[in-house]
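A single chain, nothing else alongside it, follows as C-alpha cells in the form predicted on its own.
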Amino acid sequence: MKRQEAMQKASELLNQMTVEEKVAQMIQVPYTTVSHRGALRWAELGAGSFLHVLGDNARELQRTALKTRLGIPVIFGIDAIHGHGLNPHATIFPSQLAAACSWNPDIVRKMGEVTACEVATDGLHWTFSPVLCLGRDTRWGRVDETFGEDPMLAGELGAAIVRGYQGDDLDDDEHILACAKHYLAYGEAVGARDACDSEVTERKIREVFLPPFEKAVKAGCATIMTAYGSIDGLPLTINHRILHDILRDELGFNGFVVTDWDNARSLVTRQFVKETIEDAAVAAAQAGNDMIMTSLEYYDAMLNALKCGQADISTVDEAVLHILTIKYEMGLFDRPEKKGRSGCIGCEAHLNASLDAARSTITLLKNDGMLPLSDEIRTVAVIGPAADDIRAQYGDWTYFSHPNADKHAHPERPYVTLKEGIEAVGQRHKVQVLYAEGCSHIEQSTDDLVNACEIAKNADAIIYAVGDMIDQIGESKDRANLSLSGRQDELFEALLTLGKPICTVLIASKPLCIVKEAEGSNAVICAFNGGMFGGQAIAEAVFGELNPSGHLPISFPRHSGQVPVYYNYLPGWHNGNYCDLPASPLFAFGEGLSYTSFELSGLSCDSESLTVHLHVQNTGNRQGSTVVQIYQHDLVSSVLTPVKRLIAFERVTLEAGSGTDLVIPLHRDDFALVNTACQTVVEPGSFDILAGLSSKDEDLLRTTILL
C-alpha cells in the first residue's frame, strides 16, 4: 500500500481506538520471557508486536490479535542478523564484519534478500538489522555486528542490506522490515564498555556516526532502534534532539522507532535518571520512541500517566500513527502472515548465496609465495582451536549462540569447518590432511601442544587456525585484552620451531593482536566469522581454487593499548608514535592481497566535474579482483579534519595482463565538513585526492584539486 493511503487508513483507525488499545500498540512482548498463556493475554490486550516467537505459536498469537475488537494485526520481530539464524534449518551467512570485507554492496544486498525470504517463509515480518554502529574501538564486544570502522563504507553496505530486506514494496510477501540500529554512537562508549556513555559532541555525531543512518533512511529503512547508552550523560532513550529533531525533522525518517531491550525500564533501574516507571514512560514517548521493547510495565505506567495528566494523549497518538502506518504499508490488515516462498529455507540457491558471500570475504593479508599451496605440498597439518569449531566460525546470533538460545544445541548440517574444507578440497589435490586442536581458545587441562607439534612434524605445510570463541563474542562481551587467549601464541611459537611453512588463519569476531603470527607466518588469511561455508571458502583459497579478493573494513591493532587505531584519525599528535609502539596498525583499513598483482597509474581529477580518472592494470599471471579506493584530505580547514577520508570505491575484475580506465564520479558533498556551528559545509580551498588499494600512505597515488 502506498504511503499516503496507509497514513490515511492509520489515522482513521486511530480515531476508533480506546486509550488502552493505543497504548497496547506501543508494547513489544518478549515471547521468551513470558509463558505462552501470558503471551496470549497480551495478544488479547492488543499488543503491537511480539519478539522471538516462531511457527504455530506466532500463528496462534496472530489469530488471537485478529479476534480483538478492531482486529489489528501483530508485527513479529526476530533477530535475523546474518541469516534467519534462530531457525536451525535456515541459511547462515558471514557476519556483517566478514561481509564488509567484500566491499561489495551486491553481495550484502543478496544476504538481505535471502534472509528476508526465509524469515517471511516462517510467517514473520521484521529483523533487527543492520547494525550501523562503527567498529572504531575493537575492545567492544559487538564489533562483529558492524560493517567496520568507516562511515562511508558502513553506509553503503547498510543501505544495500536494507534494500535486500525490504525489496521495492513493503507488502511483498518475500520481504520484511529492516531496523537500522543502534541509534546513535553506541559503539563509541567509553572504554568500549557496552551501553556506557559515549562522550561525543553533536559535531562529532554529525561527522562520523550519523552518515550511515542517513543513508539507511534514504534507502527507505522502515524502523530505527534506539541505542542502550547515552551521549554526554543523556540516555538516547530520552534524547528528543537525536530521536526527533535530527532523525525525523532533518533526515526525514517516516517509519517508527523502537527501543532496544528494556530501555524504558532501564531509565529507572540502570541509568537512574527517572524515579518512577511513569516518569520513564512519559519521557521515552515524548523523546520519540514509538514502540517499547520488553518493558512490559510501560503499559500500566503510560495509562496511569495519561489518567493523572502527566502525559498528553497526542504523544501516544503520534507514536501509534507511526506504527499503524507501517502495518498498513506492509498490507498486514489484508495478509497478516507473510507467506515467503515454500521450501526456500536452507534451499540450494540460498546455500549457494551463503557460499558466494563467504568466498567474497576471504582477505589475504600476507603471502611470501606459500599460497596457493604448490604441487610439492603432499601433506598438510591443520592445527589450532578455530580449525574445527563451528560455533566460532558462525559467531553470535544463531540458534545455538543467541543470548536466549540453548548454548548446547547441536549444530545442523550443512556446514563446513576449516578442517573439513581442507580435507575436502585437499582430496581433489591428492593432499593428505592431518589434524590436531593443540589448545583451546581458553587455556584448559586438555591442551596438548606437544602432540600437535608431533603431528605437524609429519606435514609439508601447516594451516594454523586461531581466533576467539562464542563466550568472547557479542553483547556484554567487551574485552580489555585483545591478545590471542589461552595458549594460542605459545602453540604458534612451538610450531615455528619446526621450520615448516605456516599459514595463519584468523577465524574471529574482530581484529585481534596477532603480531607474532603476522611476523612469523609465511601467509596470513583473515576470515572473521564466515558462516556455514567459511571453512570451504578458506580451503579453496589455500589451494588456489579461489583467488582472494577481500579488503579489510577495519584496522588491526598491534596491542590492546594502541586502540583505537582507525585510519581516519585527526592530525596533531606530537611525534606521531607511542614511545614503545609505532602509530600504524598491524594491518590497515582497506588492505587485501591477491594471487595476482595490480598497478594504478594516471590519476587525475577534474575540479569542475569532480570526476576521477585512473588506470588499473593486472600485472600478474591470473585473473583477479581488487577494490580501488578513493580518499580525500582537506589541506586547510576551520576544524580538524581526518588525515584521509574514504569517499568512493569500485571493485574491478581483470584478466591476467589486462587493464581498464576507471571514471569515478565524485560529489561536492564528499568534500564537506561539519563546522563548529554543526553546519555541514564545503569550505573553499585545496583538497588532495588519493587513490590506492589500501588506506596506507605508501599505497596511494595523489593529486590536488581546488574547490
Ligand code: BGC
The other form holds:
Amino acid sequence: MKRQEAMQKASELLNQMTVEEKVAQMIQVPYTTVSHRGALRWAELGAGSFLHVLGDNARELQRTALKTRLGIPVIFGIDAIHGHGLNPHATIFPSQLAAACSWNPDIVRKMGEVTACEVATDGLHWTFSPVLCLGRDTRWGRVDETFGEDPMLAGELGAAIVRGYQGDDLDDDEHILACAKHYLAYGEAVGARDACDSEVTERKIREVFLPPFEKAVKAGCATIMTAYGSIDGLPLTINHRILHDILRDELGFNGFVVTDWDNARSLVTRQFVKETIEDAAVAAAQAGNDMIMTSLEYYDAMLNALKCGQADISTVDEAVLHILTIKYEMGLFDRPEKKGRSGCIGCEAHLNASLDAARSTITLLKNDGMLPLSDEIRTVAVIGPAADDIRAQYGDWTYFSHPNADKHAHPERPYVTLKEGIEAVGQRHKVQVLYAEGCSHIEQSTDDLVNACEIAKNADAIIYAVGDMIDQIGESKDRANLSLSGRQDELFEALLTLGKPICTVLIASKPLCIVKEAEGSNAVICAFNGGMFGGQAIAEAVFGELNPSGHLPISFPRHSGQVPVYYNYLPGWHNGNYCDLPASPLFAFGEGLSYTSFELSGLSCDSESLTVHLHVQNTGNRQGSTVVQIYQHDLVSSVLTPVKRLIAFERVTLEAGSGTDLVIPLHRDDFALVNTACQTVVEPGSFDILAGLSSKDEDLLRTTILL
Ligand code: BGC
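Please give the corresponding structure for the form predicted together with this ligand, as opposed to the form predicted on its own shown earlier.
Okay, now the whole complex, with that chain kicking things off.
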C-alpha cells in the first residue's frame, strides 16, 4: 500500500483504539523467554510484535491477534543476520564482515534478497539486520556483524542489503522489513566493552557514525534499532536529539524505531538513570522509541504513567501511528502472513548464491608464488583448529550459536569445511590430503602438536587454518587479547621448522594478530566466517580454480595494544608511532592480492565535473578482478580531517593483458567535513585525490584538485 494511504488508514484505526490497545501495540514480546501460553495472552492483549518465534507457534499467535477486537495483525521479527540463521535448514551466508571483503553491493544485495525470501517463507516479516556500527575497535565481540571500519563502504553495503531485504515494495510477498542497527555509535564503546559508554561528540557522530545510517534511510530502511549503550553519559534509549531530531527531522526517517533487548528496563537496572520503570517507560517513549523490545513491564508502567498524567497520550499515539503505518504499507491487514516462495529454504539457487558470496570474500594477503599450488605439490597437509570446525566457519547468529541453541549441535548438510573443500577440490587435482587438528582454539589436553607435525612432515605443502571459535564471538565476548588463542602460534612455529611451504588461512570473526604467521608463511588467506561454503571457496582459491578478489574492509593490528588501528585516523605528532611497534597495521584497509597483477595509470580529476579518469591494466597472465579505490585528503581544513578517506570504489574484471579506462563520478559531498558548529560543509581549497588497489600510501596514485 502507498505511504499516504497507509498513513490515512493508520490514523483512522488509531482513532478507534483504546489506551490499552495502543500501549500494547508498542510491545514486542520475546517468545523464547515467555511460555507459549504467556505469549498467547500477550497476543490477546494486542501486542504489536513478537520476536524469535517460527512456524505453527507464530501462526497461532497471529490467529489469536486477528481475533482481538480490532484484529490488528502481529509483526514477527527475527535475527536473520547472515541468512535466516535461526532456521536450521536455511541458507547461511558469509558474515557481514566477510561479505564486506567482496566490496560488491550486488553480492550483498543478493544475500539480502535470498534471506528475505527464506524468512518470508517461514511467514515472518522482519529481520534485525543490517548492523551499521563500525568495526573500529576490533576487541569488540561484534565486529563480525559489521561491514568493517569505513563509513562509506559500510553505508554502500548497508544500503544494498536493505534493498535486498525490502525489494521495491514493502508488501511484496518475498521481501521483508530491514532494521538498521544499533543506532548509534554502539561499536565505539570505551575499551570495546560491549554496550558501555561511547565517548564521542556530536561532531564525530556526524562525521563517522551517522553516514551509514543516513544511506540506509535513503534506501528506504523501514525500521531502526536503538543501541544499548550511551553517548557521553546519555543512554541512546533516552536521547531525543539522536532518536528524533537527527533521525526523523534531519535524515527524514519515516518508519518505526524499536529498542534493543530490554533497553527500557535497563534505564533502571543497568544504567541507573531512572528510578522507576514508569519513569523509564515515559522517557523511552518521549525520546522516540516506538516499539519496546522485551521490557514487558513497560505495558503496565506506561498505562500507570498515562493514568496519573506523567505521560501524554500524544507520545503513545505518535509511536503507534509509526507502527501501524508500516503494517498497512506491508499489506499486513490483507495478508497477515508472508507467503515467501514455497520450497525456497535452502534450495539449490539459494545455496549457489551463498557459494558465490563465499567466493567473492576470499582475500589473499600474501603470496610468494606458493599459490595457486603447483602441479609439483602431490600431498597437502591440512592442519589447525579452524580447518574442520563448521560452527567456527558459520560464525555467530546461526541456529548453532544462538543463545538458546544446543551448544553442541552441528548443522545438517550441505556445508563444506576447509578440510572437506581441500579434499574435494584436491581430488580433481589428484592431490592426496592429510589432516590433523593439532590443537584446539582454546588449549585442551587433547592438543597434539607432535602428531600434527608428524603428519605434516609427509606433505609437500601445509594449509594451516587458524582463527577463533563460537565461544569467542558475539555479545559479552569482547576480547582484551587479540593474539591467536590456545597453542595456535606454538603449532605454527613447530610447523615452520619442517621447512615446507605454508599457507595460513584465517577463519575468524575479526582480524586477529597473526604476525608470526604473516611473516613465516608463504601465503596468507583471510576468509573470516564464510558460511556454508567458506571451505569450498578457500579450497578453490588454493588450487587456482578461483582467482581471489577480496579486499580487506578492516585493518589488521600487529598487537592488541595497537587497536584501534583504522586507516582513516586523524593526523598528529610523531607519525602515530609507538616506540615498540610500527604505526602501520599488519594488513591495511583495502588490501587484497590476485593471481594476476594490475597496474593503474593516468590518474586525473576534473575539478568542475568532479570526475576521476584512470586506466587499469591487467598486467598478468590470467583473468582477474580487483577493486579500484578512490580516497580524498583535505590539504588544509578548519578541523582535523582523516589522513585519507574512501569516497568511491569500483570493481573491475579484466582478461589477461587487457585494460580499461575508468570514469568515476565524485560528488561535492565527498569533500565535506563537519565543522565545530556541527555543520556539514565543503571548505574551499585543495584536495588530494588518491587512487589505488589498497589504502597504503605506496599503492596510491595522487592528483590534486582545487574546490
Ligand atoms: C542484540 C540485537 C538483536 C536483539 C534481538 C540483542 O541482544 O543486541 O542485535 O537484534 O538482541 O535478538
